[in-house]
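Here we start with a single chain on its own, the form predicted on its own, put down as C-alpha cells.
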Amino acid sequence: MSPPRIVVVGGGAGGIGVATRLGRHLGRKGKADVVLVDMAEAHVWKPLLHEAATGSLDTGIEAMSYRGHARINGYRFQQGTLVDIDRGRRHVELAPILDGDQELLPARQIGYDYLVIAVGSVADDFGIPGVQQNCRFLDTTSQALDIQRSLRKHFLRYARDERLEEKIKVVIIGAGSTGAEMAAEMANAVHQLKGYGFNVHAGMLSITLVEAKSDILPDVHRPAIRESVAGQLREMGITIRTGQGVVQAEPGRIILADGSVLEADLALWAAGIKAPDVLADIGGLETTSSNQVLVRPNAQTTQDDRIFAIGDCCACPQPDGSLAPPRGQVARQMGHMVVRNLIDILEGREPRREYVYRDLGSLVNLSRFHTVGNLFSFLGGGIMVEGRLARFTYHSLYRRHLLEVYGLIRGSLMMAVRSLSHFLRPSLKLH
C-alpha cells in the first residue's frame, strides 16, 4: 500500500517550512509522499525582495533550488502554477508553464490525500484604473528582477563623463513597511553607484511615497515608531505624500484623489493586500472578500477536513473575534502547528492543535540608514527598539529563517557564505 500524498502549494516562508518538516519527519521515513508545488523554480525570502529590485542583494546567490533541497530533504517538487482544486476527485490542477509560443510542460493534475494551500498574498490594486498595465509589482522575485532591469537601464544614463541634471521620477504607492523600505533601498542604490563609473548625485533620484492614510506605517501602532521612520526617510531627500489615495495610474502618470499629478518615470505599486485571486471559490472552499480561504483554528478549512490553509492566504478565526493578521510570522507558525497536526491525522489522533496569534513584534529596516521597531508586542505593548540592536535583530530573522530550512550545519554554512559574499562581490548587482 502506497504512503498517504501530502501537497503543499506555495514555496514561501510558510510553505517551504511545512513541506521541509514533513518531509524530514515523514518523507524520509517512507510515512509519506510529500509534494512541493511552486510556479518558481528557487524559493528567495520574500522580506528581501526589496533588496533584490534594487540590485543589493543577488539572487544567484542567496536563492535557494528547490528541486536540490527536496532532494536532500525527503519531499518531491513539482513546478507549476495552482489553477484549480477538484475535491471530489482529490487533485489539484496546475496550468501549463510556456516558453513563450512553446509548452515545456502540460497542463497537469496532482492528486493529495491531504493539501496545504500557502500561496501568501499579492499587493492589491482596489480595482483602480490602469495600475495593471502602468504599475509594477513586488509579490515575487522575477517581478523584483524586472524592477532591477527597470532601474539598471534608467541609471545607464548616468554612466557618462558630462553630470547630468535630469532626474529619475520614482514613485511608490503603500507606505507600509515594504513600501518604505524600498524608498530607502533606492536612495542606497544611488549612493553605492557612485562606486562604479555612474556621474551621479543625491538628488539624481526624485522617490515620492504616497499612503492614502493619514500616516506612514498605518498598521504599526506606536506613533514613535512611524515618526523615526517618516524622519529618517526625509533626511535621505524621499518626499511622503499622505492622506491622498491614488485614483488613477497612466503611462508616465500617477493621478491622486485631489487631482494633482505625479510624474513617474517608474511607479512601484506596494499597496493593499489580499490572497491571490485563483483561490476566490476555489473548489467550492469558503472565501473572504480578499480571496482568503476560510479555516478554523487548527487551520482545516471550513468546508473540507482533507485540505488546510496557512499565513496570508488564509482567514483564521481568533479567540476574540477578530482574523490573524497577514504577517510573515503568523505563516511561520501556523506551519509548524499544521506539521503537528497533520502527523497526528497520520498517526491516528485528532488534529486538536489550534492557532492563536501572539505578536512577537515588527521591525522596519531602512537600508543601511536605520532599522526601528516593536519587540515583544504582546506583552502590553511591547518594547521599541532601533539602531544597532534592532538591525541585529532584524538580521537574526533570516538567519533562523536559513536554520529552519537548511538545518544547522547547513544553515550555519549558508550564513558563513552570505557573509563571505558581501566582502568579495559589489555591494549592488550590475548585470
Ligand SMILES: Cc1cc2nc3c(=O)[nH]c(=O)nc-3n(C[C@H](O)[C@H](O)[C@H](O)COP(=O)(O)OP(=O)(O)OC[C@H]3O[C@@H](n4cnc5c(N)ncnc54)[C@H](O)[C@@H]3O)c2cc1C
Given for the second form:
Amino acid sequence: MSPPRIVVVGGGAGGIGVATRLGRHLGRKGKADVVLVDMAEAHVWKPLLHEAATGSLDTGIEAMSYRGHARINGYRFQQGTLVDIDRGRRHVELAPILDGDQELLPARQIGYDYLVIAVGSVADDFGIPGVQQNCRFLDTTSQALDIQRSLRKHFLRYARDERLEEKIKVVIIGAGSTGAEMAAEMANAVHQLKGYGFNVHAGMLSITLVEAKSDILPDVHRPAIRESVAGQLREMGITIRTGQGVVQAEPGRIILADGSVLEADLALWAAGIKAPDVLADIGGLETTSSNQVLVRPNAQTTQDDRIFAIGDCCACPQPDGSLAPPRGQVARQMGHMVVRNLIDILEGREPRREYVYRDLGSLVNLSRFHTVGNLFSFLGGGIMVEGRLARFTYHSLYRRHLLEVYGLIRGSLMMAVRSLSHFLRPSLKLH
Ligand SMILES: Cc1cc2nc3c(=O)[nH]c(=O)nc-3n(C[C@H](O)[C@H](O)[C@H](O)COP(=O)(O)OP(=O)(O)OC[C@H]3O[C@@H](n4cnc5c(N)ncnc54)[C@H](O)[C@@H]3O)c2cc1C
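Could the form predicted in complex with the ligand be shown next, to go alongside the form predicted on its own?
Okay, now the whole complex, with that chain kicking things off.
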C-alpha cells in the first residue's frame, strides 16, 4: 500500500517549515509522500522582502531553491499556482506554467490525503481606484526585485550633475512596520550608493509615509515605540502624514482624502493585507471577508478535517475571541503544531493540539539606523528594547529560520556565507 500523501501548498514562512519537518520525520522513512507546491521556484523569507527591494539583501545568495531543498529533506517539490481544490476527488488543481504564450507545463491535478494550505497574504488595495495600476506591491520576490530595478533606474539619472537639483519622490502608503522599515531601507540605500560612484546625496530622495490612522504603527500598542520610530524616521528626513487615507492613485500622483496630491515617481502600497483571492471561494471552504480560510484552533478547516490552513491565509480563533494575527511567528508556530497534529492522525490519534498565540514580541528594524520593539509581550505587556539588543534579536529571528530550514550544519554554513558576502561584496546589490 502506498503511504498517505500530504500536500503543502505554499512554501513561505510557515509552509517551508511544515514540508521540511514532515519530509524529515515521515518522508525519509517512507511513512508519507510529502509534496510541497509553490508558485515560485525559490524561497525567500518574506520579512526580508523590503531589504530585497532596495538591494541591501542579495536574493542571489539568500534565495533557497525548493528543488534542491526537497531533495535532501525527504519531500517532493512541484512548481505551480493553486487555482482550485476538489474536495470530493481530493485533489488540488494547479494552473499551467506559461512562458509568454508558450505553455511549459499544462494545468495539473495533485491528489492528497491531507492538505495544508499556507499561501500567505497579498496587499489589500481595498478597491481604491488606480492602486492596482499605479502602485507597486511587496508580496513576492519578483515584485521586490522590480522595485529594486525601478529605484536603480531613478538613481541612474543622477549620473549627470545637472539633474542634481531634482528629487526622486517616493510615497509609501501604510505606516505599519512594513512601510516604516521600507522607508528606512530606502533612506539607507542613498547613503550606501554614495560610496559606489553614484552622484547622490540624502536630500535627493523625498520619502513620504502615509497612514490613514491617527498614528504610525497602528498595531503597536506601546506609544513609546511609535514615538521612537517616528522620531528616527523624521531624523532621516522622512515625511510622515497620518490621519489621511488614499482615495485614488493616478500615474505619478497619490490623492489623499483631504484632496491633497502627492507626486510620486514611485508609489509603494503597504496599507493592509488579505489572503489571496483564489481562496475566496475555494472548494466550498468557509472563508472570511478578507479571504482567510476559517479553521478550528487545531488548524483543521471548519468544513473538512483533511484540510488544514496555517499562517496569514487562515483565520484561527483564539481563546479570547480574537483571531491569531498575520505574522511570521504565527505562521511558524502554527506550522509546528500542524506537523504534530498530522503525525498524530497518521499514528491513529486525534489531532488535539490547539494553537494559542503567544506574542513573543515584535521589532521594527529601521535599516542600520535604529531597531526598537517589545519582547515577551505575552508577559504582562513585555519589555521594550532598543538599540543593539533589539537589533541582535531581530537578526536572530532570521538565523533561527535558517537553522530550521537548512538544519544545524548547513544553516551555520549559510550564516557564514552571509557574513563572508557582507565582507566581500558591496553592501548594496548594484546590478
Ligand atoms: C516587508 C515585510 C516585512 C515583514 N516583517 C515582519 C516581521 O518583522 N515580523 C513578522 O512577524 N512578520 C513580518 N512580516 C509578515 C510575515 O512575512 C508574514 O506574516 C509571514 O510571511 C506569513 O507566512 P505564511 O507562511 O503565511 O505566508 P508567506 O510567507 O507569504 O508564504 C506564502 C507562500 O505561498 C506561495 N503562494 C502564494 N499563493 C500561491 C498559490 N496560489 N499557489 C502556490 N503557491 C502560492 C508564495 O509563493 C509563498 O512562498 C513582514 C512582511 C513583509 C511583506
